[in-house]
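Heads up, the chain below is alone and in the form predicted alone; it's given as structure tokens.
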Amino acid sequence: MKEKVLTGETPTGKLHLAHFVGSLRKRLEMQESGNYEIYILSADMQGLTDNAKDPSKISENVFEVIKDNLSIGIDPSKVTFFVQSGVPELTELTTYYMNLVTLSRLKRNPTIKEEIKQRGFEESLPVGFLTYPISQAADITAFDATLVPVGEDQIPILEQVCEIVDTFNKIYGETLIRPKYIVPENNSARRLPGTDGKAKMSKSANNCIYLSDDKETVKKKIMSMYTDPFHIRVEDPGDTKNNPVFIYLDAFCTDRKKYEELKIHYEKGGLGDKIVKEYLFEVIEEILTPIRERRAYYDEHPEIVEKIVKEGTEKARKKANEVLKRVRKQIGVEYFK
């Protein structure tokens, strides 16, 4: 029997390179293996938790995110794409799970705490945003997912999902499947920094290279990337450990011998930033060129994308309904035959 996989994104904007190495690349690999039943979620309802006053930001990006997935080679005949708001069963599951989590536990979640700080919510924190891990638990358990590919920053969310599953099963009997998370094997891919050197590539920080960026834009962003501020002259020894250019090369470069040679040369001194950045541009372009070509097709045929998502959402709803019936029966809220 195939293992079930739940993965996806919040559609607050187009996807970037951190998404690619964090989960998209693994998603594609799992698809090609043929060993997994994969559900890909466009989490529009979760996106609204901090964009309720600007809903167009979400609605305008739902199909853009799906197109990013299709552009990297995800095959709709092998996976199921769906929109969160099109599966109301997820909302009911979220409501049941809310009763199993304390407010203090939600506030202690490291990922949520960090994102609240980044957004400056303070006392204006939306309830929906705080309950993000509960909604995530509904998304995952609704499809009996056993595996969830994530970036390193999402691990605390998955740990809390497992807590919810354990609590439910302890109270109501073995009903839900406890998922496992998968993080990239390459350490640099787990949390790709922004082009400005900040800890995380983020749309809001404007430090991203998007999968849909054109060649000229990508080159401009790479050539202006933050490097080692103390590597002033070419002959100066340089730092590669905290240098975004080398972190990107570690995450994307398939020619490991060339990568190691550049790394040794830079650390010893005698290698300029320009040469390293130009090589990084070559590496990234090799990845992005076929992605752009596929995306152009879907940009020209939006009706195909809409059909893929509509049919996938209908399929996803049937599966989620099966799990919801199981949950309702265990809780004891099935009153009518």
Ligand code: TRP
Contents of the next structure:
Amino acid sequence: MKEKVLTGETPTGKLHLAHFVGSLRKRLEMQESGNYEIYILSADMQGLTDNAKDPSKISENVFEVIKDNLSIGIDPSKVTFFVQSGVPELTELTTYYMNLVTLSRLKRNPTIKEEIKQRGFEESLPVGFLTYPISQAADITAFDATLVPVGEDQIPILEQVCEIVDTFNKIYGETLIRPKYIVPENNSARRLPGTDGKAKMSKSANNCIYLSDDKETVKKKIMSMYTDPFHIRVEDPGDTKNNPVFIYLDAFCTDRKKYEELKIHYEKGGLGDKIVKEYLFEVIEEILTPIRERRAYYDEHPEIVEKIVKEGTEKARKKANEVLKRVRKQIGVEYFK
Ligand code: TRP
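Output the form predicted in complex with the ligand next; the form predicted alone has already been displayed.
Full complex below, order starting with the chain above.
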């Protein structure tokens, strides 16, 4: 039997290069290996936990994000796409799991803590937002997933998911499968900075290169990227470690020899930023050109995208229902035989 994989994103905006190297690329690799049964979720209900007053921000992005996945080459005949709200079984599982987690443990989750701070939720935290590690446990266990490829920020959540699984199994007997998470091995890919050199690519910081950006936009963004501010004249030695242009090359460039050569040259001095940026543009365009072509096809055929998600959601629902039955049986929520 194939190992099961579950991953996905909260559809709050279109996907960018940090998503690509942080998790999308791994999905593609897993798909190509043929060794996995893969489920990709659009976590719309999770998105609503902090966008209740602005629901269109979520609904408008559900298909956009799925198109991002399709455009990188995820093949709908090999992978199951689904929307969270289309699988109510997940909500029921979440409710059972809620009783296995303490409020203080949730509040201590480093990812949640950070996100609460970012959103200014210290005084006005929506209850649903705090519980999203629990719903994530439902998303994963509902498919008996053993592997969850995610970005680095998701590690504390996945750790908490494992705790929930352990607690459940301890109380009710072996029922749920404990997942493993996978993050990229390459450090640069694990935490790709913004084009401005800030630690994180994020829409609000306006420092992203999107998978759906056109060629001109990408060129502009790359040519105006932050580099080493002390690399003033071409002959000056430059820093490559905190230089996003080199971090991007490390994350994207497959010609490792060329990458190492450029790095040595830049550090020694005598290599101008413009030349390195032009090369980075070439590397990125090689990746983005086929992505844009596939995207254009799906943009022209929204009915195909809709069909993919509708059928995938039906299939996901069947699978989640099997697990839910098992869970109900173990807890004893089974009155009518
Ligand atoms: N929290 C994830 C994100 O923001 C999305 C997500 C929801 C997820 N449920 C999941 C990821 C389960 C992996 C497994 O991108």
